[in-house]
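Just the one chain here, the form predicted on its own, laid out as structure tokens.
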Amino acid sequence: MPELGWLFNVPVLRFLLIGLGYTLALAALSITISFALGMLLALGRLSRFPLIRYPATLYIEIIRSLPLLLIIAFTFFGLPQIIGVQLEPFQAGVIALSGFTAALLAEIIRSGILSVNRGLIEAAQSQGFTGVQVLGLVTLPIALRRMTPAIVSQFITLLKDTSLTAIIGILELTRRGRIISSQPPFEPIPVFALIAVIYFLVNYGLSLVSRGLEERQA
């Protein structure tokens, strides 16, 4: 069995932890942006106004049909030529992950909203609530409780998908693992085993948070 002391040297661990920081930063920003954008897209797709509903629906359907790797590459290499502004790799990564995840979250949120009992909505309307009040006080609170597991699951997927941003030069956790494994003593299995443990611990933490929210709501 090869000696693994080198893997736990301070410089190696620091190098990986910096990569983990990039991974968590990418995920945190993308989660925040994608949730807000996904909510808007879901409400847009449910809108009675065609000028709002059709563009939202078109965006969701197009983005959901494309691979994330293609969206990341387009955002970094193609989008700057369209908007005339060069994007940093981190900026492009956040934009791509947020835009892609928002389309997936929009369908989760839309399904959650549609699952709310119509009788509850009509009861609120009969009490004189406006459409905005019904949405904010009745529909969304109930829908969010029901779709919490699916949303957290999507966020876990997003965190893992940050590894794809390596193609545009972001030195996130997985990319840094490849750099370490390509150097002496050339031991990729221990490196990626350690990275797998790190991903597991982070994602398992998110799962525990989701489970706690479900139990509290129950």
The other form holds:
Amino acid sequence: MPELGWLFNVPVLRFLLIGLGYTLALAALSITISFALGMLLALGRLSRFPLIRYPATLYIEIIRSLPLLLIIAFTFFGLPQIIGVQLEPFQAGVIALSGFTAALLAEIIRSGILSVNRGLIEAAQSQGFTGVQVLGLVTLPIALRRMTPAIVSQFITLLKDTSLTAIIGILELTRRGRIISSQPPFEPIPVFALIAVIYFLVNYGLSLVSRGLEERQA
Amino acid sequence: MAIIEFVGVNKWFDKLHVLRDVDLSIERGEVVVVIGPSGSGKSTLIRCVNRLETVQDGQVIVDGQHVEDPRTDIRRVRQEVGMVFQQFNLYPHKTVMQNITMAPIRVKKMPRAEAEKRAHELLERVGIGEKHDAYPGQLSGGQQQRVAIARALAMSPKILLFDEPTSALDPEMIKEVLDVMKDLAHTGITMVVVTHEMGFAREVANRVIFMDAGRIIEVGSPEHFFQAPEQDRTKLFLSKIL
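Compare with the form predicted on its own: the form predicted in complex with the partner chain:
Whole complex next, starting from this chain.
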């Protein structure tokens, strides 16, 4: 058993946990924003109005075809020149992660909505519900139940992809691991093993939440 | 005055002409059974009453409101017209009670307590008073269809449309649904029933309509139909199913 006191001590662990804090903050904000935006994009793509449908489709097709790393770099370095507002790395990270994940979620949500039996929608229409009520009371609740595993998978991917924001200087968990392992005693394997355990615990927690949601809805 | 009126109605699905020059007048309180081979347009006919299908030509007038007119607020018409489907179409994520009370509460703004009281009465009436907390998936087909009838009745409609309500049921469950429908037929509500159940037609229909290839071929009393149909096409159809 090698001596790991250099890793398991308060300053190093605190340094890593602050990184976990960034990772979780990026993920939590991006999950919330991407879900809302993904929902709007999915509805937009299903809209019968071309003025809504085409832009939504274009956005989804372009964004999901690009590497996330590129989108993160562009959001931080390129976007400020277009909109004329300088972005903090954390802001750029949230925008990039949310915008990218929203495009992927939109397709999951769209397929979920399309999977809802037409007859159920007609039953609701025949009862005099408004279009918004049909969507909110029947179509979306049924669709979201079916999509829960796929959506949570996407959130887990998102949480891991927060590590890509290191390229714009965010000191999240993985980046901090690299910093620790580049210090004496220069031993990356224990550091990355510890980081892997942390990622696993957080994501397994998400899986359990997903399973709980599925069972509650069964 | 007729409560449902079709005047010169034509409908196409792309190039397929599914309703041809349909003229039909149904009086308040009438029980009308629509029969005909599959693809003859019977389901399409009743789906035009609450604009689940739109017509391209002619008029569909329901309780004085022009359903074919895009300016008509179809939700007002739909509140007067209950519909029961072949596949039941109960909301799978809602309990039986919620299935029945959702529209009265959300569409008619009925207080929840009142809607639930009425739902209990309706469930008693269709013979499944104890199932209010079950989910549709826990019920048999016959029970689901009876809940669907209770759901349609919860809006106190003037008209009930039935689209092959027993076609998806096991034989032993058909009777329990037909019994509920027969009870309803005697309450004075207007019913339009697409079905292959000739026993039901014979017993409770005021009029039977025979359709083929999008046209109404023959209209008459059940006696007329089952004893002396006039059209050859009707005779041929009846000889096959009776």
